[in-house]
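Given next, in structure tokens, is a single chain: the form predicted on its own.
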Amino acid sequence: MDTMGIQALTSPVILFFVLGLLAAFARSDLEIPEAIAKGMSLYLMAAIGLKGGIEVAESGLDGTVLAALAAGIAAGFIMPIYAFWVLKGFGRLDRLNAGAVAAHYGSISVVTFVTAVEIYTIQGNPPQGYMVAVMASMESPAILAGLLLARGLGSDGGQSKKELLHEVLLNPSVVLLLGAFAIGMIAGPSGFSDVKPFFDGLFKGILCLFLLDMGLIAARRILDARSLTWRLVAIALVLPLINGAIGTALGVGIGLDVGSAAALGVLCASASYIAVPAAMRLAMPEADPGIYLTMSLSITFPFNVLVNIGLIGALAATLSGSGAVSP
């Protein structure tokens, strides 16, 4: 195993993950209450976000800015389609289950992408801080392209629509990222000194905490798994996969850097957990969670954790040319 693969396994970051894996297939009681696992989610995401505003502002939005933020949005429009078809042929869900679990996997995941960076920075290849508005705006076309394959909105009566389209539009994740992006890029370094110790020295714990949690939940849904079938199981191992490779490729094409090449690839590879359940559950109540969750949840973001955000960065810094990073 090369250097870049031993750094990214033996991560505290990961190997808290695999704790949490451990723990609940071996039926241990460890668990995180659920307002302090809250508590968690949201400082995790107003600290990227800060983080990402901070670097945008001492950068500047430029081209390469302009072109991530078109190839995130074109992808969550995009990748639900061809995810909507494997989904409903090979996959052989009806309709409406292919229609919602395509959502899952044309938007993205916050927790995914954060490991992703703390690894990539660990290597030597930190993304540049506009990946987060990237990320920030992949979510809401997936949503969209999701209920369109799957009946579309003229469907739903003009009071759902109105609260679908505040889901879609302001579902928390989305307000606390683009809100602290914003703070960010107005605060600037000077503003961002004063919070620094808690925004940045303690993000590295929180994170490791956090995937405890996320290592145990994931776990014992797949332990609960009864509505998946191997079909589901090989498309939620496959997909991020393809997605994965086509966001690199991408991302090294319109000339971003490895690191922010590789987060892209990320973003495209993973599938949400928090945001479109939401909005599935609003919209589609009628589909299968059981489904669309433990997919998302206990397959492909584990896999992604701890194989995929490694064979992303390799492949991003193969495109490049870079090689792999030296200790």
Second form
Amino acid sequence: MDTMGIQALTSPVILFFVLGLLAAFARSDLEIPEAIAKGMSLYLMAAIGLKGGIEVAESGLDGTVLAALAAGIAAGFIMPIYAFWVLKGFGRLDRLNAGAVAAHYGSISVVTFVTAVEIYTIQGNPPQGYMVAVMASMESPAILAGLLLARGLGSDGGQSKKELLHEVLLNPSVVLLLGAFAIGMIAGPSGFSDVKPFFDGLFKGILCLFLLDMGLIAARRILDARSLTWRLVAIALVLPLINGAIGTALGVGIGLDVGSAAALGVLCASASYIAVPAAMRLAMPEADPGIYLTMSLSITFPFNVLVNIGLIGALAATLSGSGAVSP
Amino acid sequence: MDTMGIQALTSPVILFFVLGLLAAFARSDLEIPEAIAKGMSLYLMAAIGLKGGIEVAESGLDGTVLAALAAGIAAGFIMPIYAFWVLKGFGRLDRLNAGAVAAHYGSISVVTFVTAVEIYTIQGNPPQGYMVAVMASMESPAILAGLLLARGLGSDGGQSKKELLHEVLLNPSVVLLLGAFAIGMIAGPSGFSDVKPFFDGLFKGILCLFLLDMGLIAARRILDARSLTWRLVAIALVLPLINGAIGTALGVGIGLDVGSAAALGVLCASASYIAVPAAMRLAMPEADPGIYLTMSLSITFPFNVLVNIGLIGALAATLSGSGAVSP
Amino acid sequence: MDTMGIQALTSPVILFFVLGLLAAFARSDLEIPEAIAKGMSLYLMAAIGLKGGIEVAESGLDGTVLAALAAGIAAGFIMPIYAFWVLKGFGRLDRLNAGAVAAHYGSISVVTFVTAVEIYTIQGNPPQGYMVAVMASMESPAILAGLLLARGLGSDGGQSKKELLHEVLLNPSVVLLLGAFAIGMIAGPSGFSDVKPFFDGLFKGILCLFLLDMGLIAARRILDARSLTWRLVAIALVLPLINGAIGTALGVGIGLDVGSAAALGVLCASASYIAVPAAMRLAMPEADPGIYLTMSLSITFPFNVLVNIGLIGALAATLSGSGAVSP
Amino acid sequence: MIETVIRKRIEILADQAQVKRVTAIIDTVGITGWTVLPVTSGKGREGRWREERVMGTDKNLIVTIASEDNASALAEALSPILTSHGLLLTMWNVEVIRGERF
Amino acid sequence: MIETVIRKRIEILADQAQVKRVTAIIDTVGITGWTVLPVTSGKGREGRWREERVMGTDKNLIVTIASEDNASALAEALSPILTSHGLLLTMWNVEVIRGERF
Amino acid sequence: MIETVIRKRIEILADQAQVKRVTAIIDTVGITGWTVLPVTSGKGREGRWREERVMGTDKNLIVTIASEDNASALAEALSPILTSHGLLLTMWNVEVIRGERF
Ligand SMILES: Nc1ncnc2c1ncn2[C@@H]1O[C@H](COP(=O)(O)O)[C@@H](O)[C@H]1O
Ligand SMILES: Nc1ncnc2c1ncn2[C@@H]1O[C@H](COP(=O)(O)O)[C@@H](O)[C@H]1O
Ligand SMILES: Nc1ncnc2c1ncn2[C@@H]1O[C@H](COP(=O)(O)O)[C@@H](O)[C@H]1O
Ligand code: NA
Ligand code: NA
Ligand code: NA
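Alright, leaving the form predicted on its own aside, put up the form predicted in complex with another copy of the chain.
What follows is the whole complex; the chain from before opens it.
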């Protein structure tokens, strides 16, 4: 791995995540109050939405953006389908749990995306601001796909179709991300300047503490895990590799710059652990969070942060025909 | 509305409030942990107190300040009286609830004040630092007036007079506002410089998230409201107009600058939804928060933020003889 | 007291602590949510660890550092021993409570240290970054010493030796302090720059609010105190004087600069109220927090912050042969 | 002496995401009110969980006081989803003052 | 087998602002202790509320274990303000160990 | 009508630092699960405390549903540390559905 890759791994953001993993594996009682963790996750979503909206207000929108949006949404519907069959076949999950897990892998992880943006920016390939809108639009399709795969088009046991659609489309993450994105577009760079010290200045520091907490939670889930088989672990490692490669190729194919193509790859590779678990607990309470959360948060998330983001960045650079990761 | 007015409405602070209203009306589950919301309200009070104290340490105090303090305190005692009669007569409330609501409208809302300061500053008319002291001194008089109106001078059912007075004078908002104000005066600009990134740099950003939460809570209260009649809604809209106009005229009359006169108008127009509800729950538990909180938070607060602050600013400019709102 | 001393006492950090004390003594209901307070304490530990690590990454390590570490650890083992005899003899505590209190006074208070660093920096004598490592290494030895003093080498009633050692060595404060210190050393100044607005810019402001809360809690504990005798109050005032003087002399003796020697003095003088109480509740639940927490938090902590930090600074300057506190 | 009457107290442990559904059912069977308490961690046959609000895996305890009949109706109405939705229900008799309210 | 004795467990749901008053009354009737639990939302005849700490509209659950006599004394002492102050009181018999403490 | 069976509900108030120990004992006696609730303040013979999470002086309420036998075993197992570790234990009978789970 080149200097830039090492620089990324020695960034405080990654190191705090590793600290969290180590502390929990060593069974230290270190713990961040849940209200604080929740507050930090809301802050991160508001800030990333706002920053994306402001960049778009500056740069304007063009055809590439529409292509990226379409690619993201299509991937969100298609990825769960093959994930579902792999989970049922190789993974030996029942239909319900396979659908729930598939929804997680088709959707996206805001924090994985944010970490990737930090890393690609350090490497000199900052993704475009509109990728935030792509991210937001990829949250929900996979939830719908996962529900259909798990339950078919039939009845869903008491939960009305309308309620479900409402929940999926208006889930808090989507509302906050898109709302903040719209605010950023309306307020623009001049309106942003007053709130910049908060939403921009603090961003990486808060990301550090949030990743410390995610490290703690991810490791504790592994230690408590009961339902995890080696087959599921394998899927949680291989699926992000495949999805990431497909997403990156797709991004390069539709003409995105290196950073944005890599970001699309990371969105495809990442598995949700905030928005989708909440939706699953509502829509499929019978599915086992010991499976879907442990896979997405405890295996795929660390794997993406520590390894896959780097691989995807390199792939994007190669496919774009620039051998070097940075200028 | 002129450019400045539109600029105010497209500031992130206002837009996040609107996002909160919209998200709650759309019945999204977006929600900010209460511990975080409470922490943000304490931060805002400490920061506004501190900044006011530092400005006064810089500018010194003169006769105008005393006049403004006297005007504010007098308004705090008098406004609840006519509000009480309107609420009992036109509003058809019983004595108890009329007294409780009157206390809210005679007192002030820190966040409305803070929002007005942001807007008037954008418009080129920043209110003076001592207006923070005026604000703090206006929190309690209306609570006393409201209690007297509701209960008369007689017994109050188990709660001793002394306890009540203690609560009213030492309620947390007053203590924090005045305490931070005093700290600002003692520490002065040089002492402030080290804590400025926190208390000043983050101010508007935290105000954004706090207003997001207030938008959510205000809209949810409306959706749950049971005790609200059209008569009460009308009062919650008209009272701030009248009180705002009186306060602004008073401010111009005693010789305040445009921004400070408008700020006095906003203080009179605003209705408390932090300090007074807490005091009422202690002193008049029989009164219905479904009435007083819904009126002050769900109707008057959005009305002030979205409409009335602009009107009051224009009125202050007109009365001060400067046609233009900004230089 | 000279100008610098007065400047320290009018710093917002100290003034917010005094505000907390006053508000609680006046029985105001002002209160900071516990989740926020806990979050602030974690922030302070992460930030101080990180900053220490970065300073060491810049300055490198030499023999003085090892001497300081050895001095701190030795003090951590020895101070509890004489404290224990004084507490049993003059203080009339039983063996169990004497051991618990001794552990607190042998260990350190992160916030006292941080406040001292702020004050000595204002006075022109900033302690060295490696003192953070000294601090972290002084957290645990006194816990071990206190347990041995209280229980001897025998059985400890159900709690296995291994579990206890685990808790003492991996207690959350130590893990976070040392972890952040290591992150600071690895990331270095360049890695730090992105997170500096959060971990450095906000530091003093958050310290203000945290000290406001500590003031509130310290004063409320005094008001509720039952088990406190004048003998224990006397010990809580005299022990920090003695330990502070010994620590300062030790620091000057091993060749530390004025600020670092004073910081070592403050570490010895300070009594833990975060890490050690938590450890005692686990390892010695029979000991009375009404004694150990009230002594360390309500008496020693304010005494150190308001008086003893100043005295220790002056002593360090005198012993170092520089009459003036600052250049 | 104050007069008390006997009512049922029902407590239901439910995922955060199921609280709306459970309270809607309480409303449906005609019970006048309910109260929700936070819960921070637990262990059951499906393993250990902690209040992880970020992930929405936290739980709540829903408490409701009802007449014997309403309590039975509630238990009946909840029984189809008890197992599938991972609810835990306990109930017992309590004395209340102002019994006409429940 | 461990010996247990029967005591009353009384739980009172009260506004945050009323907790001091209720616990003062518990102290007054001579009960040795009490414990306060947080509560996050609820619905009653006066409508729905949520834990809105900023506005002080949050509630708490006050739990106290007492002898039969002290429990009656407490119910008696609270009854004048039960309705006006919106308190909700339930009580039932529980077994405790070390009964002399209560 | 839904069939219910009688089980013991045991509630143990314990320091935050003791929760792990208490739940380990619950596991040991063979009870299938437990749930932890937060607690914010209290008063006892050793005075008043408040949830001071920074100092680790907060408490928790551990709730567990068990058969009569398991409940007795738990009370027995906890009794040596009840006083020394400041635990408060109450238990009573409750009706549960799907009694085979407990
Ligand atoms: N039947 C009930 N069961 C449980 N809690 C209740 C019940 N009725 C009322 N409450 C609680 O008591 C509060 C006040 O009730 P109310 O005075 O009827 O509005 C409600 O908001 C609920 O939190
Ligand atoms: N009679 C009681 N009812 C409810 N809780 C109690 C009672 N007595 C003690 N407690 C709780 O148990 C804690 C410890 O009690 P103690 O050991 O007596 O100080 C107190 O702080 C209360 O939270
Ligand atoms: N015996 C029990 N006593 C108290 N709480 C329980 C018990 N069994 C399960 N629970 C709670 O119910 C949750 C779900 O249980 P389960 O469906 O068995 O995994 C657990 O995580 C606990 O919080
Ligand atoms: Na994905
Ligand atoms: Na007003
Ligand atoms: Na010490």
